[in-house]
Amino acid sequence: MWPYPKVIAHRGGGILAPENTLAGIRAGLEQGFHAVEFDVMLSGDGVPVLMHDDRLGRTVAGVGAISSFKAEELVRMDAGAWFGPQFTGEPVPAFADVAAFCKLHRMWMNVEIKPAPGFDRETGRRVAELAQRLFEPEISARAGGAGAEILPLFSSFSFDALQTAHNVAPEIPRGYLVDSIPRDWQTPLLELGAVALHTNHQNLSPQLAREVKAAGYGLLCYTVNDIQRARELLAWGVDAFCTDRIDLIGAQF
């Protein structure tokens, strides 16, 4: 049984503010959306911050690997100006901050761990390390018999990382993302714990849609922009789907 909500704002904001971004998740918000997605990454100390990309130059000015500066330099760094005028100073955030933020406006978060080259188990460390500090009293009450929705879901492309997240914090759960799903897609799922499957719409299919929840796992998929195609996987079983039209598919879809 998929526990969450059905529509999630894809990086915060969709097409409506920057990607990554305070600004982006507050936009979410403002359109109605209680869940949002978003990458974390790992900055030169090892400090979690919201990042897509291992190098700079697309959403945040400047030339280098994301892991060569420290966490104070990447807050410090504009993640705005690239998108509109209007959002120029928006700092990269710290996971921790939009973690707060979401918690105080009760948002759902799939947190997509965002390693970069070569740091997939400490990404998966740190990431679910920080995230069992910040969850601790929510990790207690669903001890006691309270419901997942309450903590967020890490989801990544690395298996690694989200084998280190299993180890480190076994309380959170996990789903893991693929582009195609495999033949032997249930062999990871297993070997993680895993309470969902992500893949790409574009290469899910009815008969892999039944597979998936004939077996009892949650199916999510990104990142579904059209409202024919979003009521299409939903009518095949498709339980969840991430959207950048968060202006055009309602959180209510």
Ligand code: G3P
Second form
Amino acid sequence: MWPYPKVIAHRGGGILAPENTLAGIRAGLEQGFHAVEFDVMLSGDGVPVLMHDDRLGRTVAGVGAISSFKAEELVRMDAGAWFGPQFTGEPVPAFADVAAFCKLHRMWMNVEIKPAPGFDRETGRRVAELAQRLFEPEISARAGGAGAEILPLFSSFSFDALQTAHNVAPEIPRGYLVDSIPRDWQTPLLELGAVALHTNHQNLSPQLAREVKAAGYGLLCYTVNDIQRARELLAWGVDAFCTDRIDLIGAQF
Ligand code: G3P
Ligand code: MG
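Can I have the other form now, the form predicted in complex with ligand G3P, not the form predicted alone?
Below, the chain from earlier opens the complete complex, with every other chain and molecule after it.
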């Protein structure tokens, strides 16, 4: 049984606000979303921040690798202006600040660990260490029988990052993220002690969805922006999906 919300705001605020910013997460909240996916990468000095691309240029003006900047430099950079003038000055947020915001507003988090190339284990370790500290009360409450939804769900395309996160913070659950489901998909899930498989809906079939569900795993799809397609996937047994169209597909869908 999937203990988390069914519809998840992708990269914070979907199409309504700049991705991976607090403004984005606030936009989701204003639409009634209490579930959010965002991407977490390391600054050059090892601080987890919200970031999708491993280089400046698309959402933050400038050039260079994210790993060549310290956190104090990144959090002063503008991650909003590219999206629209009303978001000018919206900073790159630290994961710790975002986690505090989400906890305050009772938003469930799918924390996608997004290592820059070559930083897989380091990113898994740092993100998991920080999450272990930030969610210490929730981890204790969970051990005492509280519901699963009080903890975030880690996910990653990086097996190594998730494996390291598993070692560092075993109580924080994991979903293995794949673009298309490999033939031996159960092996990495077992090795990671994962609770879910996260996959690109475009490469999913009803048969594969049945297989994953029959094996007892959660099944999450990204990124579903069409109402008919969302209905179809749920009919196949998909538990949850993230969407950019938080304006079109409501949290209660
Ligand atoms: O976590 C699902 C989805 O966000 C994966 O793709 O590139 O949007 O991070 P991406
Ligand atoms: Mg993502």
